[in-house]
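Read the single chain below, which is given as structure tokens and is the form predicted alone.
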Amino acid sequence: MAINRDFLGREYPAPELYEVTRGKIREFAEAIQDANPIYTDAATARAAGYTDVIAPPTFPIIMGMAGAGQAIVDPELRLDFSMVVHREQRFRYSRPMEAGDLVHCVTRISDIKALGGNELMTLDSEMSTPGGEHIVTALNTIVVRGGAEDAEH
């Protein structure tokens, strides 16, 4: 069954605030297996001209996820979860996230479109301070195998 084009454009706000601690950031770069110390050490993360350590680039997925989980898992946007491949994950920065930023994000379904017999589907999560202050928007795209045949008939 063909993702519910009504649904572009729909948008998925994290229900909570979310706090960006030095040992979720400790965590997330063990995770990744980066031992960059900007990640780890707040001494080494001022001399490189933060005001505490920073986030990998990568660690916003973390947020991104709780929206594109909403959107998933809503049964009216008809999206057969065990044909989803991940695509693509982008990150359009207007500065790094860093210790003790409080992080309000919003998930909103941007693209869903046909590519051979396969549907595509992007995901931008903006996330920004209370007050306002873009940080990053999070890209992510994912392919639903084998969907558009039925949006084609």
Contents of the next structure:
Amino acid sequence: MAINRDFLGREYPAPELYEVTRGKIREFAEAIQDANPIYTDAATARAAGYTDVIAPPTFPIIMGMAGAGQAIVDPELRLDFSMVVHREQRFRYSRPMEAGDLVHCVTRISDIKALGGNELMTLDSEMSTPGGEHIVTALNTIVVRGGAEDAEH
Amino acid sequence: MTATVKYADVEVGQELPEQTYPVRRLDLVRYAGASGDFNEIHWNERVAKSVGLPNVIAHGMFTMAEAGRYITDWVGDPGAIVEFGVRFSAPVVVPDDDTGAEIVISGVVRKKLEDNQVAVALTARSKGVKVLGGSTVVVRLG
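For the form predicted in complex with its partner chain instead of the form predicted alone, what are the coordinates?
What follows is the whole complex; the chain from before opens it.
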């Protein structure tokens, strides 16, 4: 079944602020096997001009995925999650995330369209401080395989 | 901190040295925990095959993370990244053995932009198949 177009433009604010911690950054850096000390050693990060350890560039996906998760579970969206594939991911940065950051994330369904027999949906997750300072926007495009074909029946 | 690579030293068409990153099943389990992405196609062979995949596949975001590591190791400062986008063109299939798969990443400087920024086109391959395509990172150099 085709994705419900009425959802275009809908926004999903995260239910709570995300707290970026040194431990979570270390866990993520270890998982991607990135030994850059700027992710784990506060002295190195401070020497580089940051206030605490910073997070790797793809770390914000944690909040982006949570935001996308909020959006796609609504049954009225009519999205068959078993047929979903991650197609594109983009980040636009104002600065890296740092340990100690509190992050407010708002995810918006910014595009829904058919492509061949598939359906594409793009979700923009805008992440900022509680004071409104932009940190990064994550743009996640997913494909629902076969979604558009079903719509014709 | 500013990037250790100087804008003036970079030329359009310049190739960045290719790097190889290993990925084993254990790495996918660890990445699942760290990222919160527990989709079973990334660790359960039975589920992966039931949806038509040849075997367990790496998270696309794991491959993107390695591409991020590739570029931050080149540029010096992870904070130098202004924009980073990838398209997942094929999955990285990870066999259940001790060596796993390899992700081979290369980059070419495509454009010199204003404000000391350059656009680098990234390519990632696994077993000769392009797994990231149409992928660009914009970095601000020193």
